[in-house]
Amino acid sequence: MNYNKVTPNIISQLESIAGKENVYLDEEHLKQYSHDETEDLKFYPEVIVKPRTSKEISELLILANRENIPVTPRGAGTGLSGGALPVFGGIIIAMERFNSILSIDERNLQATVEPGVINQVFQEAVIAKGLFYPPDPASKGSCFLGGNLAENAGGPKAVKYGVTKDYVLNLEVVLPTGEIIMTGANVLKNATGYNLTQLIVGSEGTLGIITKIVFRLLPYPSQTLLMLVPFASAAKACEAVSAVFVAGITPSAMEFMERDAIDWVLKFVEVNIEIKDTIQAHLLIEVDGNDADVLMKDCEKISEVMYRFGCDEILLAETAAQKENLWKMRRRVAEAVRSHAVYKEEDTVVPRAELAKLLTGIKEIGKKYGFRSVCYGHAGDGNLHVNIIKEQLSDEEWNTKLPLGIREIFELCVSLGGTISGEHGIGWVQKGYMDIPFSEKEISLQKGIKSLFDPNHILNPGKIFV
């Protein structure tokens, strides 16, 4: 793609639109916005703009479209697929000033927010009113809701409550050509025309820039019980997952951690837990609701299932501190791996009954190509995060052989009825594998949608498709 450079005249126009104090050209800011949490990739933008209104974003995009300058929208920079990387330079539109919770409608169980609101801040605001917004990615303490929408984020609660898309009713979106649209209506049922709302969710910032979100909410479940279930066999732990649902129980969270993942995190954070040498994996299982007796019966049924698959002694967290301790262990795994190793993280997903086959296949592929993997993830969704560790691999092996191994992992996922990303998105790093889940026609249709929204391909170019 051939784009124009940002000239002093363009800078002057950007300053006129957003205010000189909201346009950044200094090296410190350019470096800060050159990366997200995807491996060690860096692409420097030419300028960063921090607008505050939809009208300002509209004017910025009209300018960029006219001058053929690439624009990369950016939230908190917590993404794991390179979706916020300015791979062609150009302008970054940073959304952190869009940080207001505009309203919480307790009568209709809805909320209207801006995309720069942090996930956890929003969760706590609605909990204070007895309401519940379930999507809770591991980065919930820092990630923006707009980025959650861009990637259709999930998290542990998705197994019972669904992912981000299941809570979005309506969006205000600025199109790449500058028009400002509403995608739907603030209603629970809508059979009026094409579903533009769900098209924008998960589109990774390639079709428009979200400036306002209308969410549906739920009543807040007042009680939770949390179990840590150890297994001597990681495959048996995976096999036990679907059996819980067959038994008629839907946990509010069901997480898998193999032994290597736990060992990594125990080196990184202080978690008060003892693990037998024979244990090779854990399931972290939560149930929630409003009746403690019902939840305890659910835990008893789950325990019966677990013991059928040969688990060791189950730990039931008895205090809030114990629960927090166990969740800290799960949520900090990725951070622990990132801080201690050169790695690549793949976001595989299969029907949950195929999880054991996926894990076994990943280990076999690792042996074939000489890499070690650290696996963990949302077992109840069949969503397994695979951290591939460089260790003794040479740079040549890392750059040439490893992509072949990753391709085999993704082919395995598709052969098992799954696909190549459950919640991290395609972005910059996975686009070379899109031929695995999609035919040429299917990719062509998606590219056609992109061209319809963004005829000059100025918005987040280079993402999703080769």
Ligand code: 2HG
Given for the second form:
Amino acid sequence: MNYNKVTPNIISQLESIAGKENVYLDEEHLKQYSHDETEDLKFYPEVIVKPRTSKEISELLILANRENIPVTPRGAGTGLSGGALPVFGGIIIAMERFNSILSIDERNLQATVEPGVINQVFQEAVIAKGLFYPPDPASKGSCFLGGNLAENAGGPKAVKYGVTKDYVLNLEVVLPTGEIIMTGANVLKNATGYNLTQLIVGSEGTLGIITKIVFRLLPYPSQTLLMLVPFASAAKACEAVSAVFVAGITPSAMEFMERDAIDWVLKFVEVNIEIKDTIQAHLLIEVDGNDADVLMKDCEKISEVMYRFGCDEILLAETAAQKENLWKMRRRVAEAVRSHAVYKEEDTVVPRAELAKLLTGIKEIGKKYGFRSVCYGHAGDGNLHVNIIKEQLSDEEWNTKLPLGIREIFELCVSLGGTISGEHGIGWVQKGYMDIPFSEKEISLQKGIKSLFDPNHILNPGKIFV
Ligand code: 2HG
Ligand code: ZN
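Moving from the form predicted alone, what structure would you give for the form predicted in complex with (2R)-2-hydroxypentanedioic acid (2HG)?
Expanding to the full complex; the earlier chain stays at the top.
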């Protein structure tokens, strides 16, 4: 794609749309908005605009089509697949001024919010009314709800409560060509026409810019219990996961951490825990509800399953402090890996009963190409985050062997009935592997949808597809 450059004339048009004070050209801003949380990527925008209304976004997109300028929508920049990076320069539309919770409807258990609201701020606002918005990505303290929709974000609670898409009823969206639409209705059941709401969720900012979100909510579960389950065998830990569900229990979280992941996070944050040398992996299992006796019975049943798979002594966390201590260990592991090594993160996902085969296969592929991996993730969803570590590999090996190893890992996922991203999305970094899960026809269908929504390909170009 050949795009035009942003000229002084275009800058003044941007300023007349959004206000001069909301248009940024300074080096500090251009640098700040040139990266997200994806390892080792930087692309500079030419200008950043911070609009406040859907109408302003509409006018910005109309201008971009007229002048053939690429536009990249951006939330909090916590993405992990380069989805918010302006890979062709152009204009970043930053959504942080869309930061209002417009309404919480306690009668219908619904809420209408703007996309620039931080996930945890929204969670806490609804908890204050006894309500619950479950999707809880690791970055919940800083990520925006709009970005959560763009990537259909998950997190530990997805195993029981589902992912972001499962809570979206209706959206206001500004199309790449500037029209403002509503995609659905504020209802729990909707069999009216194609599901434009679910098409937009997970489209990574390539089919439109979300400006209003209508969520469904649940009653807040008042109690939880949390267990840390150690295993001498990582494969056994993975095998135990599906047995819990077969035993009739759906935990509210079921996380897996390899020994390396824990060792690194314990060096990174203060966690009060003793781990025997023989332990090679842990499961972190949470149950939630409103009846303490039922929760304790669930924990007993889960423990029986775990011991059947040869776990070591289980730690039960009952106090808030004990739970916080264990969750801190899991929630900070990504930062610990990021701070410790040059790495490449993959977001593999398979049917949960195939987890042990996936983990074993990943280690064999690592041996074949000479790289080490540190694995952790949402075992209950069959979603394993694989951090491939550069360590002693030369730059040349890293740049030649790594793509081959990643391709084999993704081929293994698909062979096990899985796919190549569970929650982090495709964005810029995984688009070269889309031929593994999809046929040419399946990709051409998706590209056809993109061209229908964005005929001039000005919105978030270069993402998802090569
Ligand atoms: C997690 O489950 C996140 O910890 C990974 O999905 C976050 O890699 C990250 O930064
Ligand atoms: Zn995750």
